[in-house]
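The chain below stands alone, shown as C-alpha coordinates; this is the form predicted alone.
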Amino acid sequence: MKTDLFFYTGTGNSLWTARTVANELGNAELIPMLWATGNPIQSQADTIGIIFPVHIWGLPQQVITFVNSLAIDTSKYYFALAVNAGQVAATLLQLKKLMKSRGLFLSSGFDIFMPSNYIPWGGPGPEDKRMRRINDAKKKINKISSMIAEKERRPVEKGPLWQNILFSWFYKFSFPYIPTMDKSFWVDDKCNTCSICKKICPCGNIDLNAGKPIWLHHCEQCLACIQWCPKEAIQYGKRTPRYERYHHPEVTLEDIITISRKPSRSGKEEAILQNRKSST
(Lines of atoms letter the chains of each structure in order from A and count residues from 1; the text may use other names and numbers.)
(Lines give C-alpha, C1' and ligand atoms only; values in the text may rest on other atoms or scores of the structure.)
Protein backbone atom coordinates (compact mmCIF):
# COMPACT_ATOMS: atom_id res chain seq x y z
CA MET A 1 0.00 0.00 0.00
CA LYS A 2 1.39 3.38 -0.99
CA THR A 3 0.19 6.37 0.99
CA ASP A 4 0.41 10.08 0.29
CA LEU A 5 0.13 12.17 3.46
CA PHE A 6 -0.88 15.70 2.59
CA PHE A 7 -0.42 18.00 5.57
CA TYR A 8 -0.73 21.61 6.63
CA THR A 9 1.28 22.88 9.59
CA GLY A 10 2.23 26.11 11.32
CA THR A 11 3.97 25.25 14.57
CA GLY A 12 4.75 21.63 13.83
CA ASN A 13 2.04 19.56 15.52
CA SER A 14 0.57 18.41 12.23
CA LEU A 15 3.99 17.80 10.67
CA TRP A 16 4.95 15.61 13.64
CA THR A 17 1.62 13.79 13.31
CA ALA A 18 2.25 13.16 9.61
CA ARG A 19 5.76 11.89 10.31
CA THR A 20 4.49 9.57 13.02
CA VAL A 21 1.83 8.13 10.73
CA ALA A 22 4.41 7.68 7.96
CA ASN A 23 6.69 5.80 10.32
CA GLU A 24 3.84 3.50 11.36
CA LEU A 25 2.52 2.81 7.86
CA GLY A 26 5.72 2.62 5.86
CA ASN A 27 5.83 3.37 2.12
CA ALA A 28 4.39 6.83 2.77
CA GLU A 29 5.34 10.24 1.40
CA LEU A 30 4.88 13.48 3.31
CA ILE A 31 3.64 16.25 1.04
CA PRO A 32 2.88 19.76 2.32
CA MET A 33 -0.44 21.00 0.97
CA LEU A 34 1.48 24.10 -0.14
CA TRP A 35 3.36 21.92 -2.62
CA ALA A 36 0.31 20.18 -4.05
CA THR A 37 0.07 21.64 -7.53
CA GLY A 38 -2.01 20.99 -10.59
CA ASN A 39 -5.68 21.40 -11.24
CA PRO A 40 -6.87 18.89 -10.27
CA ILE A 41 -4.28 17.60 -7.79
CA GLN A 42 -3.34 14.06 -8.75
CA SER A 43 -1.88 11.28 -6.60
CA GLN A 44 -0.61 7.86 -7.63
CA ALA A 45 -1.11 6.46 -4.11
CA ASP A 46 -4.04 4.22 -3.31
CA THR A 47 -4.41 5.77 0.17
CA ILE A 48 -4.55 9.50 0.84
CA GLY A 49 -4.21 11.07 4.27
CA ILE A 50 -5.30 14.64 5.03
CA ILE A 51 -3.58 15.95 8.17
CA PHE A 52 -4.21 19.44 9.48
CA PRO A 53 -4.77 21.65 12.54
CA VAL A 54 -8.24 22.67 13.63
CA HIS A 55 -8.62 26.46 13.32
CA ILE A 56 -11.39 28.10 15.34
CA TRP A 57 -13.22 24.74 15.54
CA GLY A 58 -13.21 24.11 11.82
CA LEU A 59 -11.22 23.67 8.62
CA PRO A 60 -8.45 26.13 7.72
CA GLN A 61 -8.81 27.80 4.32
CA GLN A 62 -5.68 25.97 3.16
CA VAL A 63 -7.42 22.62 3.70
CA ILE A 64 -10.61 23.76 1.97
CA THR A 65 -8.61 24.91 -1.05
CA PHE A 66 -6.70 21.63 -1.14
CA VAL A 67 -9.81 19.44 -0.96
CA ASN A 68 -11.55 21.51 -3.63
CA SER A 69 -8.56 20.91 -5.90
CA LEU A 70 -8.25 17.14 -5.41
CA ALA A 71 -8.82 14.96 -8.43
CA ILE A 72 -12.03 12.98 -8.08
CA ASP A 73 -11.02 9.35 -7.70
CA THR A 74 -13.43 7.10 -5.82
CA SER A 75 -11.05 4.13 -5.94
CA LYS A 76 -8.81 5.62 -3.24
CA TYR A 77 -9.07 5.28 0.52
CA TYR A 78 -9.25 8.70 2.19
CA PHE A 79 -8.63 9.35 5.86
CA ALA A 80 -8.05 12.47 7.94
CA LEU A 81 -6.36 13.44 11.20
CA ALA A 82 -7.60 16.66 12.81
CA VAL A 83 -4.97 18.01 15.22
CA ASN A 84 -6.45 20.10 18.02
CA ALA A 85 -6.03 21.24 21.62
CA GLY A 86 -9.03 19.40 23.01
CA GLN A 87 -12.09 20.45 21.02
CA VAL A 88 -12.29 18.87 17.58
CA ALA A 89 -16.03 19.75 17.52
CA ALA A 90 -17.59 19.09 14.09
CA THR A 91 -14.42 19.69 12.05
CA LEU A 92 -14.24 16.18 10.62
CA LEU A 93 -17.96 16.22 9.85
CA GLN A 94 -17.33 19.46 7.95
CA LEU A 95 -14.53 17.81 6.00
CA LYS A 96 -16.63 14.76 5.22
CA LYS A 97 -19.45 16.98 3.94
CA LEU A 98 -17.05 19.03 1.82
CA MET A 99 -15.56 15.89 0.28
CA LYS A 100 -19.01 14.42 -0.35
CA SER A 101 -19.98 17.58 -2.25
CA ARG A 102 -17.13 16.76 -4.65
CA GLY A 103 -17.95 13.08 -5.01
CA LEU A 104 -15.26 11.88 -2.58
CA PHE A 105 -15.79 9.67 0.46
CA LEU A 106 -13.92 10.19 3.73
CA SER A 107 -13.61 6.64 5.06
CA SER A 108 -12.27 7.56 8.50
CA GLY A 109 -11.35 10.62 10.50
CA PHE A 110 -9.57 10.86 13.83
CA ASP A 111 -9.17 13.49 16.54
CA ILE A 112 -5.51 14.02 17.56
CA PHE A 113 -5.21 15.88 20.88
CA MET A 114 -1.98 17.91 21.11
CA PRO A 115 -0.56 20.87 23.08
CA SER A 116 -2.21 24.19 22.28
CA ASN A 117 -0.44 26.71 20.08
CA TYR A 118 -3.22 29.32 20.20
CA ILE A 119 -1.23 31.82 22.22
CA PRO A 120 -3.84 34.63 22.26
CA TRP A 121 -5.73 32.48 24.80
CA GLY A 122 -2.65 31.53 26.81
CA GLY A 123 0.56 29.52 26.74
CA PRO A 124 0.88 25.79 26.06
CA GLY A 125 0.82 24.76 29.72
CA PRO A 126 3.45 22.95 31.82
CA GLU A 127 6.02 20.87 29.96
CA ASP A 128 5.07 17.63 31.69
CA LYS A 129 1.46 18.07 30.61
CA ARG A 130 2.54 18.85 27.05
CA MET A 131 4.68 15.73 26.88
CA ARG A 132 1.83 13.57 28.20
CA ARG A 133 -0.38 14.85 25.40
CA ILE A 134 2.29 14.13 22.79
CA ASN A 135 2.92 10.64 24.15
CA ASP A 136 -0.82 9.90 24.29
CA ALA A 137 -1.16 11.14 20.70
CA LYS A 138 1.65 8.81 19.63
CA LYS A 139 -0.12 5.86 21.24
CA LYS A 140 -3.36 6.75 19.48
CA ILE A 141 -1.62 7.12 16.13
CA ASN A 142 -0.07 3.68 16.65
CA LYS A 143 -3.54 2.26 17.25
CA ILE A 144 -5.31 3.94 14.34
CA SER A 145 -2.49 3.24 11.88
CA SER A 146 -3.49 -0.41 11.81
CA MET A 147 -7.05 0.64 10.95
CA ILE A 148 -5.74 2.83 8.15
CA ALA A 149 -3.51 0.03 6.86
CA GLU A 150 -6.58 -2.23 6.70
CA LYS A 151 -8.58 0.57 5.04
CA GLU A 152 -11.29 0.37 7.64
CA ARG A 153 -14.40 2.49 7.25
CA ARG A 154 -15.37 4.15 10.51
CA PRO A 155 -17.55 7.09 11.59
CA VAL A 156 -15.46 10.23 11.89
CA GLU A 157 -14.71 11.37 15.42
CA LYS A 158 -16.53 14.43 16.73
CA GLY A 159 -17.23 16.41 19.86
CA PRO A 160 -20.43 16.36 21.95
CA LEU A 161 -23.60 17.67 20.32
CA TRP A 162 -23.65 20.99 22.18
CA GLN A 163 -20.05 21.65 21.14
CA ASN A 164 -20.73 20.76 17.53
CA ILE A 165 -23.68 23.14 17.36
CA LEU A 166 -22.18 26.05 19.30
CA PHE A 167 -18.66 25.92 17.92
CA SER A 168 -19.82 25.27 14.34
CA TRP A 169 -21.88 28.46 14.58
CA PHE A 170 -18.88 30.35 15.94
CA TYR A 171 -16.70 29.00 13.12
CA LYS A 172 -19.20 30.04 10.45
CA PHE A 173 -19.55 33.48 12.03
CA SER A 174 -15.79 34.01 12.37
CA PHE A 175 -14.55 32.47 9.11
CA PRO A 176 -15.09 35.54 6.87
CA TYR A 177 -13.11 37.69 9.31
CA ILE A 178 -10.09 35.41 9.74
CA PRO A 179 -7.97 37.02 6.96
CA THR A 180 -8.06 40.40 8.74
CA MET A 181 -7.58 39.06 12.26
CA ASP A 182 -3.89 39.77 11.67
CA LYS A 183 -4.58 43.39 12.59
CA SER A 184 -3.94 42.33 16.20
CA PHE A 185 -0.32 41.35 15.47
CA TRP A 186 2.40 43.81 16.36
CA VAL A 187 6.17 43.76 16.78
CA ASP A 188 8.08 45.06 19.77
CA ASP A 189 11.60 46.50 20.02
CA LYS A 190 13.23 43.06 20.41
CA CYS A 191 12.86 42.52 16.64
CA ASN A 192 16.28 42.05 15.02
CA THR A 193 14.94 42.11 11.41
CA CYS A 194 15.89 38.45 10.80
CA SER A 195 12.92 38.00 8.39
CA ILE A 196 12.15 34.50 9.66
CA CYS A 197 8.47 35.43 10.05
CA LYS A 198 8.19 36.20 6.35
CA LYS A 199 10.00 33.00 5.36
CA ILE A 200 7.74 30.68 7.35
CA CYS A 201 4.30 32.20 6.75
CA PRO A 202 2.43 29.47 4.84
CA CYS A 203 0.10 31.89 3.07
CA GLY A 204 2.56 34.65 2.17
CA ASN A 205 0.83 37.08 4.50
CA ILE A 206 3.93 38.86 5.79
CA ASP A 207 6.02 41.53 4.10
CA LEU A 208 8.84 43.59 5.57
CA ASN A 209 9.09 47.33 6.15
CA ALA A 210 12.56 48.43 7.23
CA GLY A 211 13.17 44.77 8.00
CA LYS A 212 10.20 44.44 10.35
CA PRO A 213 7.03 42.46 9.61
CA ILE A 214 3.80 43.89 8.35
CA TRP A 215 0.72 41.71 7.84
CA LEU A 216 -1.19 41.79 4.55
CA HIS A 217 -4.68 40.72 5.66
CA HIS A 218 -4.94 37.26 4.20
CA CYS A 219 -4.02 35.51 7.44
CA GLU A 220 -5.04 31.96 8.34
CA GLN A 221 -4.29 32.22 12.08
CA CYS A 222 -1.73 29.40 12.07
CA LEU A 223 0.41 31.57 14.41
CA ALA A 224 3.70 30.31 12.96
CA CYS A 225 5.08 33.85 12.94
CA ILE A 226 4.56 34.51 16.64
CA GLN A 227 5.55 31.04 17.80
CA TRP A 228 8.77 30.72 15.78
CA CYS A 229 10.12 34.27 16.22
CA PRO A 230 13.55 33.65 17.81
CA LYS A 231 13.41 36.89 19.80
CA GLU A 232 9.72 36.53 20.80
CA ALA A 233 9.29 39.99 19.32
CA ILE A 234 5.96 39.33 17.60
CA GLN A 235 2.89 39.83 19.77
CA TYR A 236 -0.85 39.39 19.37
CA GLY A 237 -3.10 41.67 21.36
CA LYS A 238 -2.08 42.78 24.85
CA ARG A 239 -1.43 39.52 26.67
CA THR A 240 1.09 37.53 24.63
CA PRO A 241 4.24 39.27 25.92
CA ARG A 242 3.83 37.27 29.13
CA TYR A 243 2.94 33.92 27.53
CA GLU A 244 5.38 31.11 26.76
CA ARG A 245 5.89 30.28 23.09
CA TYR A 246 5.33 26.79 21.70
CA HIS A 247 6.28 24.69 18.74
CA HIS A 248 6.53 20.94 18.60
CA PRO A 249 9.79 19.88 20.26
CA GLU A 250 10.69 17.45 17.47
CA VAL A 251 10.12 19.94 14.66
CA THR A 252 12.81 22.45 13.73
CA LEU A 253 12.69 25.92 12.26
CA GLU A 254 14.53 24.54 9.22
CA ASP A 255 11.67 22.08 8.70
CA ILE A 256 9.12 24.91 8.62
CA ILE A 257 11.24 27.11 6.34
CA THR A 258 11.69 24.20 3.92
CA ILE A 259 7.96 23.54 3.82
CA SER A 260 7.20 27.20 3.13
CA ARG A 261 9.55 27.50 0.15
CA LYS A 262 7.27 25.81 -2.40
CA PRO A 263 10.31 24.23 -4.08
CA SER A 264 10.88 22.91 -7.55
CA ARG A 265 10.25 19.23 -8.24
CA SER A 266 13.84 18.24 -7.40
CA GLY A 267 13.78 20.32 -4.22
CA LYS A 268 10.43 18.83 -3.29
CA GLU A 269 11.73 15.30 -3.66
CA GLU A 270 14.80 16.09 -1.54
CA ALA A 271 12.70 17.66 1.23
CA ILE A 272 10.30 14.71 1.24
CA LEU A 273 13.32 12.42 1.59
CA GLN A 274 14.51 14.45 4.58
CA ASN A 275 11.08 14.25 6.16
CA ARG A 276 11.11 10.49 5.71
CA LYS A 277 14.46 10.30 7.47
CA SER A 278 13.14 12.48 10.30
CA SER A 279 10.21 10.13 10.84
CA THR A 280 12.43 7.11 11.47
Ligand SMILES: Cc1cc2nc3c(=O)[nH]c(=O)nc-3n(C[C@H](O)[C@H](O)[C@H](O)COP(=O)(O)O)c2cc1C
Given for the second form:
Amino acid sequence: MKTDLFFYTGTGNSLWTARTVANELGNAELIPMLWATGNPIQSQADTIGIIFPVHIWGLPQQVITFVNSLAIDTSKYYFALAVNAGQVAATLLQLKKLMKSRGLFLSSGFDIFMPSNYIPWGGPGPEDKRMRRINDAKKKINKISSMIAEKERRPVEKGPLWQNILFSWFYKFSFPYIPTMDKSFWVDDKCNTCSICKKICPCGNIDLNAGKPIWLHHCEQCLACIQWCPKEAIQYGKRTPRYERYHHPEVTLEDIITISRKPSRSGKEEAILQNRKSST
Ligand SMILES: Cc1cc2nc3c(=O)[nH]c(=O)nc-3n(C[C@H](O)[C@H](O)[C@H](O)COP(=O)(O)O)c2cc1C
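And the form predicted in complex with the named molecule, for comparison with the form predicted alone?
Following is the full complex, with the preceding chain placed first.
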Protein backbone atom coordinates (compact mmCIF):
# COMPACT_ATOMS: atom_id res chain seq x y z
CA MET A 1 0.00 0.00 0.00
CA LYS A 2 1.33 3.43 -0.94
CA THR A 3 -0.07 6.41 1.00
CA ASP A 4 0.09 10.12 0.26
CA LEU A 5 -0.47 12.24 3.38
CA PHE A 6 -1.53 15.77 2.49
CA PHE A 7 -1.26 18.05 5.50
CA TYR A 8 -1.73 21.63 6.62
CA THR A 9 -0.38 23.02 9.90
CA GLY A 10 0.14 26.25 11.83
CA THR A 11 1.99 25.12 14.93
CA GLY A 12 3.09 21.61 14.01
CA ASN A 13 0.43 19.40 15.65
CA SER A 14 -0.87 18.29 12.26
CA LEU A 15 2.65 17.81 10.88
CA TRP A 16 3.52 15.63 13.87
CA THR A 17 0.26 13.70 13.38
CA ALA A 18 1.15 13.15 9.72
CA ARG A 19 4.66 11.99 10.64
CA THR A 20 3.32 9.64 13.29
CA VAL A 21 0.79 8.03 10.97
CA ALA A 22 3.48 7.78 8.23
CA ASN A 23 5.68 5.93 10.69
CA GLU A 24 2.90 3.51 11.54
CA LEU A 25 1.83 2.86 7.94
CA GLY A 26 5.23 2.78 6.22
CA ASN A 27 5.57 3.60 2.50
CA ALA A 28 3.91 6.97 3.08
CA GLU A 29 4.87 10.36 1.72
CA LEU A 30 4.20 13.66 3.49
CA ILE A 31 3.07 16.47 1.20
CA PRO A 32 2.17 19.96 2.48
CA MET A 33 -1.20 20.93 0.95
CA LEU A 34 0.45 24.18 -0.08
CA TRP A 35 2.79 22.20 -2.33
CA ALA A 36 0.15 20.09 -3.99
CA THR A 37 0.30 21.11 -7.61
CA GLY A 38 -1.60 20.24 -10.74
CA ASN A 39 -5.09 21.06 -11.79
CA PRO A 40 -6.47 18.68 -10.73
CA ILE A 41 -4.05 17.44 -8.05
CA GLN A 42 -3.02 13.90 -8.97
CA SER A 43 -1.59 11.19 -6.76
CA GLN A 44 -0.06 7.81 -7.63
CA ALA A 45 -0.88 6.43 -4.18
CA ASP A 46 -3.81 4.11 -3.53
CA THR A 47 -4.54 5.68 -0.11
CA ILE A 48 -4.92 9.42 0.47
CA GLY A 49 -4.79 11.00 3.95
CA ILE A 50 -6.02 14.54 4.62
CA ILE A 51 -4.58 15.92 7.87
CA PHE A 52 -5.37 19.40 9.16
CA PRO A 53 -6.24 21.52 12.23
CA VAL A 54 -9.87 22.29 13.10
CA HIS A 55 -10.47 26.04 12.84
CA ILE A 56 -13.57 27.62 14.36
CA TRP A 57 -15.34 24.23 14.41
CA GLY A 58 -14.77 23.59 10.74
CA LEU A 59 -12.39 23.30 7.81
CA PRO A 60 -9.66 25.90 7.18
CA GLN A 61 -9.81 27.59 3.76
CA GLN A 62 -6.65 25.83 2.62
CA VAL A 63 -8.26 22.42 3.15
CA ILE A 64 -11.34 23.46 1.18
CA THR A 65 -9.14 24.72 -1.67
CA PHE A 66 -7.16 21.48 -1.60
CA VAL A 67 -10.23 19.21 -1.71
CA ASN A 68 -11.76 21.29 -4.48
CA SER A 69 -8.59 20.76 -6.55
CA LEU A 70 -8.19 17.04 -5.92
CA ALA A 71 -8.53 14.76 -8.94
CA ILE A 72 -11.62 12.59 -8.84
CA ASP A 73 -10.52 9.00 -8.49
CA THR A 74 -13.04 6.65 -6.91
CA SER A 75 -10.60 3.74 -6.78
CA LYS A 76 -8.63 5.30 -3.91
CA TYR A 77 -9.18 4.99 -0.16
CA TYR A 78 -9.59 8.44 1.46
CA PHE A 79 -9.25 9.08 5.19
CA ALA A 80 -8.95 12.27 7.28
CA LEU A 81 -7.46 13.25 10.63
CA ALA A 82 -8.99 16.40 12.15
CA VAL A 83 -6.44 17.67 14.68
CA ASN A 84 -8.15 19.73 17.36
CA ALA A 85 -8.15 20.91 20.96
CA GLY A 86 -11.27 19.13 22.16
CA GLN A 87 -14.08 20.31 19.90
CA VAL A 88 -13.98 18.59 16.55
CA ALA A 89 -17.74 19.30 16.24
CA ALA A 90 -19.03 18.64 12.70
CA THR A 91 -15.73 19.28 10.90
CA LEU A 92 -15.39 15.77 9.50
CA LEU A 93 -19.03 15.75 8.43
CA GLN A 94 -18.34 19.01 6.58
CA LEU A 95 -15.35 17.40 4.87
CA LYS A 96 -17.35 14.29 3.97
CA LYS A 97 -20.08 16.46 2.44
CA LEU A 98 -17.57 18.58 0.52
CA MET A 99 -15.88 15.48 -0.86
CA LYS A 100 -19.24 13.94 -1.79
CA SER A 101 -20.11 17.08 -3.75
CA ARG A 102 -17.00 16.36 -5.82
CA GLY A 103 -17.75 12.67 -6.29
CA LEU A 104 -15.20 11.53 -3.68
CA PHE A 105 -15.94 9.20 -0.77
CA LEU A 106 -14.37 9.81 2.65
CA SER A 107 -14.14 6.28 4.06
CA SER A 108 -13.00 7.21 7.57
CA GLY A 109 -12.33 10.33 9.61
CA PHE A 110 -10.80 10.55 13.08
CA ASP A 111 -10.68 13.19 15.81
CA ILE A 112 -7.09 13.74 17.05
CA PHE A 113 -7.12 15.64 20.36
CA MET A 114 -3.97 17.76 20.85
CA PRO A 115 -2.86 20.88 22.78
CA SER A 116 -4.56 24.14 21.84
CA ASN A 117 -2.80 26.77 19.77
CA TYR A 118 -5.73 29.21 19.92
CA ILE A 119 -3.86 31.86 21.90
CA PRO A 120 -6.58 34.56 21.85
CA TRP A 121 -8.39 32.35 24.39
CA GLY A 122 -5.30 31.57 26.47
CA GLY A 123 -2.08 29.58 26.52
CA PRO A 124 -1.69 25.87 25.82
CA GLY A 125 -2.05 24.81 29.47
CA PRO A 126 0.43 23.09 31.81
CA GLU A 127 3.18 21.05 30.18
CA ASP A 128 2.22 17.74 31.82
CA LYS A 129 -1.34 18.07 30.49
CA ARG A 130 -0.04 18.88 26.98
CA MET A 131 2.29 15.88 27.03
CA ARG A 132 -0.58 13.65 28.19
CA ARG A 133 -2.67 14.79 25.20
CA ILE A 134 0.24 14.15 22.81
CA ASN A 135 0.88 10.69 24.28
CA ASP A 136 -2.82 9.80 24.12
CA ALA A 137 -2.93 11.02 20.51
CA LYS A 138 0.02 8.76 19.73
CA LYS A 139 -1.83 5.78 21.18
CA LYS A 140 -4.93 6.63 19.16
CA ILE A 141 -2.91 7.03 15.94
CA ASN A 142 -1.35 3.63 16.61
CA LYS A 143 -4.83 2.11 16.97
CA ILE A 144 -6.41 3.75 13.91
CA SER A 145 -3.41 3.08 11.66
CA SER A 146 -4.38 -0.58 11.46
CA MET A 147 -7.94 0.44 10.46
CA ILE A 148 -6.47 2.69 7.76
CA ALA A 149 -4.12 -0.06 6.59
CA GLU A 150 -7.15 -2.37 6.33
CA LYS A 151 -9.01 0.40 4.42
CA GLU A 152 -11.91 0.18 6.83
CA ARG A 153 -15.08 2.10 6.10
CA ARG A 154 -16.62 3.65 9.20
CA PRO A 155 -18.68 6.70 10.19
CA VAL A 156 -16.56 9.83 10.65
CA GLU A 157 -16.06 10.95 14.25
CA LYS A 158 -18.03 13.96 15.44
CA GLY A 159 -18.97 15.98 18.50
CA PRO A 160 -22.30 15.90 20.37
CA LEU A 161 -25.37 16.95 18.36
CA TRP A 162 -25.84 20.31 20.15
CA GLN A 163 -22.20 21.20 19.39
CA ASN A 164 -22.52 20.21 15.75
CA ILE A 165 -25.62 22.37 15.25
CA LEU A 166 -24.52 25.41 17.26
CA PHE A 167 -20.85 25.48 16.26
CA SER A 168 -21.56 24.80 12.58
CA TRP A 169 -23.66 27.93 12.69
CA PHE A 170 -20.77 29.89 14.29
CA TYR A 171 -18.45 28.53 11.60
CA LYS A 172 -20.75 29.61 8.78
CA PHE A 173 -21.23 33.01 10.37
CA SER A 174 -17.55 33.72 11.03
CA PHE A 175 -15.97 32.09 7.95
CA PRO A 176 -16.34 35.16 5.66
CA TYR A 177 -14.64 37.35 8.30
CA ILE A 178 -11.54 35.14 8.78
CA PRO A 179 -9.35 36.93 6.17
CA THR A 180 -9.73 40.25 8.00
CA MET A 181 -9.46 38.91 11.55
CA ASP A 182 -5.77 39.79 11.23
CA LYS A 183 -6.74 43.36 12.14
CA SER A 184 -6.24 42.31 15.77
CA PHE A 185 -2.55 41.45 15.25
CA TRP A 186 0.04 43.99 16.35
CA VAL A 187 3.74 44.00 17.00
CA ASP A 188 5.40 45.28 20.17
CA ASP A 189 8.83 46.79 20.66
CA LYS A 190 10.51 43.39 21.18
CA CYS A 191 10.43 42.94 17.38
CA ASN A 192 14.00 42.71 16.08
CA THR A 193 12.95 42.72 12.38
CA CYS A 194 14.08 39.09 11.85
CA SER A 195 11.26 38.59 9.26
CA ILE A 196 10.49 35.02 10.38
CA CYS A 197 6.79 35.93 10.52
CA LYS A 198 6.82 36.69 6.79
CA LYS A 199 8.69 33.47 6.02
CA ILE A 200 6.32 31.17 7.93
CA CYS A 201 3.00 32.66 6.84
CA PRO A 202 1.48 29.94 4.63
CA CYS A 203 -0.69 32.34 2.66
CA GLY A 204 1.66 35.27 1.97
CA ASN A 205 -0.37 37.50 4.27
CA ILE A 206 2.57 39.31 5.88
CA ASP A 207 4.58 42.13 4.42
CA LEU A 208 7.31 44.14 6.16
CA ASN A 209 7.37 47.84 6.86
CA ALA A 210 10.76 48.99 8.18
CA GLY A 211 11.36 45.30 8.90
CA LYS A 212 8.21 44.89 11.03
CA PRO A 213 5.16 42.84 10.04
CA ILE A 214 2.01 44.25 8.55
CA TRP A 215 -0.93 41.96 7.82
CA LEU A 216 -2.58 42.12 4.41
CA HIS A 217 -6.12 40.91 5.24
CA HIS A 218 -6.14 37.58 3.51
CA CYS A 219 -5.31 35.74 6.72
CA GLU A 220 -6.19 32.08 7.33
CA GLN A 221 -5.83 32.41 11.13
CA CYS A 222 -3.35 29.53 11.46
CA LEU A 223 -1.59 31.69 14.11
CA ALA A 224 1.87 30.55 12.99
CA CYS A 225 3.15 34.16 13.06
CA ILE A 226 2.25 34.81 16.70
CA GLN A 227 3.20 31.35 17.93
CA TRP A 228 6.59 31.07 16.21
CA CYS A 229 7.89 34.65 16.66
CA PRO A 230 11.22 34.02 18.46
CA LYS A 231 10.88 37.27 20.44
CA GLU A 232 7.17 36.79 21.26
CA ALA A 233 6.76 40.28 19.81
CA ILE A 234 3.55 39.56 17.88
CA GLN A 235 0.32 40.03 19.82
CA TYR A 236 -3.37 39.49 19.12
CA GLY A 237 -5.82 41.74 20.94
CA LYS A 238 -5.07 42.80 24.49
CA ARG A 239 -4.40 39.62 26.41
CA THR A 240 -1.71 37.72 24.50
CA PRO A 241 1.28 39.55 26.10
CA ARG A 242 0.63 37.43 29.20
CA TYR A 243 -0.08 34.09 27.47
CA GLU A 244 2.50 31.38 26.87
CA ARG A 245 3.31 30.56 23.21
CA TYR A 246 2.89 27.05 21.82
CA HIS A 247 4.21 24.85 19.08
CA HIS A 248 4.51 21.08 18.97
CA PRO A 249 7.69 20.14 20.91
CA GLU A 250 9.00 17.87 18.13
CA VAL A 251 8.43 20.31 15.27
CA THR A 252 11.05 22.96 14.57
CA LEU A 253 10.89 26.45 13.14
CA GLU A 254 12.98 25.17 10.23
CA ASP A 255 10.32 22.52 9.48
CA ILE A 256 7.65 25.22 9.31
CA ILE A 257 9.74 27.64 7.23
CA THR A 258 10.47 24.85 4.76
CA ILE A 259 6.84 23.86 4.23
CA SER A 260 5.59 27.45 4.13
CA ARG A 261 7.38 28.02 0.86
CA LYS A 262 6.26 26.59 -2.43
CA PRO A 263 8.85 24.01 -3.51
CA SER A 264 11.64 24.84 -5.86
CA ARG A 265 12.68 21.22 -6.36
CA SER A 266 15.48 21.93 -3.91
CA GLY A 267 17.12 19.68 -1.36
CA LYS A 268 14.75 21.00 1.25
CA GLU A 269 11.75 19.79 -0.65
CA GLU A 270 13.28 16.34 -0.98
CA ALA A 271 14.07 16.40 2.72
CA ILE A 272 10.50 17.08 3.73
CA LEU A 273 9.01 14.66 1.23
CA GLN A 274 11.20 11.97 2.71
CA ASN A 275 10.16 13.07 6.14
CA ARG A 276 9.31 9.97 8.10
CA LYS A 277 10.84 11.11 11.33
CA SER A 278 9.94 9.13 14.37
CA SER A 279 7.62 10.91 16.77
CA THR A 280 9.26 9.44 19.84
C1 LIG B 1 -8.31 30.00 14.38
C2 LIG B 1 -8.33 28.74 15.18
C3 LIG B 1 -9.53 28.15 15.49
C4 LIG B 1 -9.57 26.97 16.23
N5 LIG B 1 -10.78 26.38 16.45
C6 LIG B 1 -10.83 25.19 17.08
C7 LIG B 1 -12.07 24.51 17.24
O8 LIG B 1 -13.10 24.94 16.75
N9 LIG B 1 -12.08 23.34 17.92
C10 LIG B 1 -10.94 22.81 18.46
O11 LIG B 1 -11.01 21.76 19.10
N12 LIG B 1 -9.75 23.42 18.32
C13 LIG B 1 -9.67 24.60 17.64
N14 LIG B 1 -8.46 25.22 17.45
C15 LIG B 1 -7.24 24.58 18.00
C16 LIG B 1 -6.49 23.78 16.94
O17 LIG B 1 -7.36 23.03 16.13
C18 LIG B 1 -5.51 22.79 17.59
O19 LIG B 1 -4.69 23.40 18.52
C20 LIG B 1 -4.67 22.10 16.52
O21 LIG B 1 -4.03 21.01 17.13
C22 LIG B 1 -3.63 22.99 15.88
O23 LIG B 1 -2.98 22.26 14.86
P24 LIG B 1 -1.69 22.79 14.07
O25 LIG B 1 -0.58 22.88 15.11
O26 LIG B 1 -1.40 21.71 13.10
O27 LIG B 1 -2.01 24.09 13.46
C28 LIG B 1 -8.37 26.40 16.71
C29 LIG B 1 -7.16 27.00 16.40
C30 LIG B 1 -7.13 28.14 15.64
C31 LIG B 1 -5.80 28.74 15.30
